[in-house]
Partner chain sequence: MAGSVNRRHAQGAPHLHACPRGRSAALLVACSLLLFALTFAPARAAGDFRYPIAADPEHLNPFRSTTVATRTVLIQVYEPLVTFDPQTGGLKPELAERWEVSEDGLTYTFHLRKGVRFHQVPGVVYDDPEVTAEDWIWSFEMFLSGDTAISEHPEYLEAVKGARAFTAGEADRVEGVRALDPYTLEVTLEEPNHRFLFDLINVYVVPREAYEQLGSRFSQVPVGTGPFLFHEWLRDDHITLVKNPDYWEPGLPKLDSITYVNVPDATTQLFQYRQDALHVLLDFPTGQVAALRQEFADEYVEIPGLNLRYLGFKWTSGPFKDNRALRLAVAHALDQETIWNVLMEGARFPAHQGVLPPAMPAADVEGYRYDPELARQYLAEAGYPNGQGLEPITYYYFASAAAEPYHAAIQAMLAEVGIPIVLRSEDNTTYWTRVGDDDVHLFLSGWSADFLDPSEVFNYLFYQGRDDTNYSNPEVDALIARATAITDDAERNALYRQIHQMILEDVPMVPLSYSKVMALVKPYVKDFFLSPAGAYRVPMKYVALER
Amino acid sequence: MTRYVIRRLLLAIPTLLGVFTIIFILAYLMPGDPVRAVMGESYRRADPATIERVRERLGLNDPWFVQYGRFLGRLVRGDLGTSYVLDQPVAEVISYRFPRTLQLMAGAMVAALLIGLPAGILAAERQYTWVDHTLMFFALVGVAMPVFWQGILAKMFLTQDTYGIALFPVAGYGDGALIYMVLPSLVLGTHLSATIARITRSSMLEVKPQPYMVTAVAKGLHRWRVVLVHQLKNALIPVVTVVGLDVGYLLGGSVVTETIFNWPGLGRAVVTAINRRDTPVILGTLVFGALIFVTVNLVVDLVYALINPRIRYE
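May I have this chain by itself in the form predicted alone?
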């Protein structure tokens, strides 16, 4: 197991290097002048010599490959740079914002599993009935509906009395109470719950005719015990794969969700940094997101062995 983990980490290095390179190139080619972010309102009143001194201090006059080398050198040392606007290390920005994004992602994952797994199991058990067709119709709608549209509908019908019921706060983090997290989590988790429902149904139906299922039924075990203990456990690997891959979706979806609901997470920090052309924050948060995605996929691979004892990593 240890050798497998080390091998996977070594194989991930070229991938991460490619991702970091693409991120740097896109940030380098982004229109706008980072000096504006540093100088703020004083940029318009500053003389060209002052602007040039700021550019020289930030290293913006260096060739792109020099800036790229400096960027990689900082990454090796664990230094993500300093925000132009906040004058604060990017690592501190991430350490403050990421726990809130993680909180939102965890809520979305819980909502997705609580909705998607039962829907997929029930659809498989009632295959080709009106229950199956209804659940899969809503799953299709959930997959097709964009996150921003779900957020708008949720705020319209669940946060005020004009068109719906005022059950949840309109936006914000408040004092961190659970009530503020419920609606953003549901919106972020809807797409994933629909995907989980469809994958669970398909995987459950694939497992159903297997010999061990026939044996479990022949032993006279209760139907739902057969479904939940024998059938679901062997159908979980595709679901775990989807959940692991959708961590990237949750990170991307959190950008939209956090913006709509004014949630102080990492996604909203990226949007603000892009608007302000705060390049260190953009680079640092995207690099951090790439590392999280690679780590989660490694964990998913290890979880396979826990779900299915026949899988062993040498």
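Can you give me the structure for the form predicted together with the partner chain, which would complement the form predicted alone we have just seen?
The text that comes after this line covers the one chain and nothing more.
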């Protein structure tokens, strides 16, 4: 197990180096002059000497390989740089916003599990009945419908008396009030809940004919116990894989969800940074995202062993 973890961690180094290089190249090749974005509306009023001084201060006059070397050198020292426009270190930008993104992702995950698992179990139990068809229809819609569209619909019908019922606030963080979290979590979690429902259903159906299931029923166990303990536990491995992989999706989806619901998380910071060509923030947050993704994948692989003791790492 320890050797496996060490091997995986060592393998992560070239993966991350490749990711960092690609991220840097993409950010470098992005069209648009960062100085123009940094100086905002005052660019057109500024005299050329001021513009040149800003460019020099940001190190943009250096050739690309010098900038790349600086970027890697800082990464090695654990320094993500300083934002061009926010007057803040990138690490501060991330540490300030990531907990809020995590909060949203956790909300989405809870919503997805609360909706997806029961739906999948119920659909499997009522296979080929109207319950199954209805649930799988909504699961299909949930998988197919883009996040931004769900967001718009949710805002129209669940926040406005004019079009529906004003149950929730339109947008914002609301000083952390839980009510503000409901709609963004539901919207972000819809795709995952639909995926979980579909995977749970098919996995439950695969497990159902297994001999130990027949034994459990024959022993006269309560049907809840049979389904939730014997069947569900054995059906969970593909579900855990999907949930693990979808953490990456949630991180990506949070960019859109946060923008739609004005949620002050990391996703929105990335969008704003891209619009402002704030390269240090773009690079820093993407590097951070890549680290998270690699870590989560490793954790998911390790969790398999906990769910299924037959799995051994060599």
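Numbering follows the first chain given and starts at 1. Under this definition, the rigid core comprises the largest set of C-alpha atoms superposing within 1.5 Å between the forms. Since the structure is predicted, the reported quantities are computational estimates derived from the model, not experimental observations.
Rigid-part membership, decided by the better superposition fit of each C-alpha, differs between Gly59 and Leu80 in the motion between the two forms. Relative to the larger rigid part, the smaller one is rotated between the two forms by 15°, as taken from C-alpha superpositions. The Cα position of Ala49 changes by 4.7 Å between the two forms once both are aligned on the rigid core.
Fit the two forms on the rigid core and the C-alpha of Gly40 turns out 3.9 Å off between the two forms.
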